[in-house]
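The chain below stands alone and is given in structure tokens; this is the form predicted alone.
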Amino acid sequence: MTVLLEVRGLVRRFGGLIAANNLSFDVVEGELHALIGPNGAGKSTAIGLISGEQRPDAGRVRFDGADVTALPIAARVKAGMTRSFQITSVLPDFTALENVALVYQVRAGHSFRFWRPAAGERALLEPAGAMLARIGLGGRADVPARDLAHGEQRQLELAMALATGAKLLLLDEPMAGLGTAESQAMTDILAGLKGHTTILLVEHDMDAVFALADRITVLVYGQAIASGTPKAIRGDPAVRDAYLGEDA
């Protein structure tokens, strides 16, 4: 098992409020790992760390065997490190076809403004057609990105972040305002994707959590208080003290 993702010791500080707190967990290689915890318990600022949108006061990130703690976004994705779903990143009068296929377009080093004449090129659409078939977009290449449903909005936004080449996926909250068959649909895509890509999961739907998840981090205050399968988090009692219920 090689560990892809190190996060050791991140403190990030809001003025008096620490979002968070000495945050330490690994990602192993082709797993698929949740990151969990009730609001305001800095999911998505320990999402910000890694990904290179904020910087941390302390600690450290280390990806794919190399420190990225001061590494500029672009960099990091440069290296295999991508985020999806914070916000919508698609282009709306493009087709879904060519949304993918430009990104192809900027990871094979060439500039937007040539991105009409390269339109037609097979190098570029051919990986983008199969790239869309894969995250079951394939019937809907040729339309405009804003006439498709919100969940295949969702779906087009994953196929952009896979074809940036990923090595991990940071995706937040993807089934965000998704309906009851979009969220299964979802589910269903990135159950497909475990053992191909790792996948770094921040989600408040805990069916998809439990359903998908190789190991989970649950979060409170800031801190792991737990890492562990879906079973063991499932049975411990601090967990079920701070985040799951009795319920659960």
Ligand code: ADP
The other form holds:
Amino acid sequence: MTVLLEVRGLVRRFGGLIAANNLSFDVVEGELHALIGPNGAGKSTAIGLISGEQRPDAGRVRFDGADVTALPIAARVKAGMTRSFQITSVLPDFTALENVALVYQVRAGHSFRFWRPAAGERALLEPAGAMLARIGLGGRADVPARDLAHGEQRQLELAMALATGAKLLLLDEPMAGLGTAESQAMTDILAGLKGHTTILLVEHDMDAVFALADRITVLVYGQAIASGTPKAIRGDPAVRDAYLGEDA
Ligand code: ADP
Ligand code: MG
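What would the structure be for the form predicted in complex with the ligand, rather than the form predicted alone?
Okay, now the whole complex, with that chain kicking things off.
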């Protein structure tokens, strides 16, 4: 088991409030690791500290063998960790295929300004098409992003995040705002990515979390109170007291 992401002693204060309170946990290469906890527990703060959107007041983030605590977002993306919808937004007038091709183009170091002619290159369109197929949008490649359904736009964001070449995908509530069928589609997609891409998933939908996660870390008041398999987490009395409640 190789540890891909090592979070150690992260502290993040907002005035008198401590959103990350000596937060430590590991994500192992290849796993789908879920981060759960009540509203305001500090899940989004943790994702922000890991992705580089936020700086910790104390603590370290190590990724793929290197300390990335001081690195800006772009350098972390280059190192192989990407938050969905982070480095690039979906361009509504461009097709799903063009949006993904753009990510491959930026990755290849081309200027954003000249993207249109370059995005017509097969070297960009072929991997973009393959990525869309992998994410279940193969049949929607030529649809402008603005005409995609809400769930399809989420899928497109995911395809774009993967197109950065991410070894670690950071997802903060990818099911939020989706209907039942769309949530199920997203769950199926994430299940299909399991084992190929390491994923750190923040999600409220406990059915999805317990169906997908190899391991779960439970956050309460900015601290990890438990990490373990779904079975171990379900059976953990401290977790039940703090969070899952009697019905879990
Ligand atoms: P979660 O994602 O688990 O719901 P958050 O990480 O968004 O929790 O927030 C953790 C705590 O930090 C909450 O009490 C929230 O109000 C607070 N918080 C988050 N971001 C900020 C901010 N930019 N300024 C002030 N307080 C914040
Ligand atoms: Mg949040």
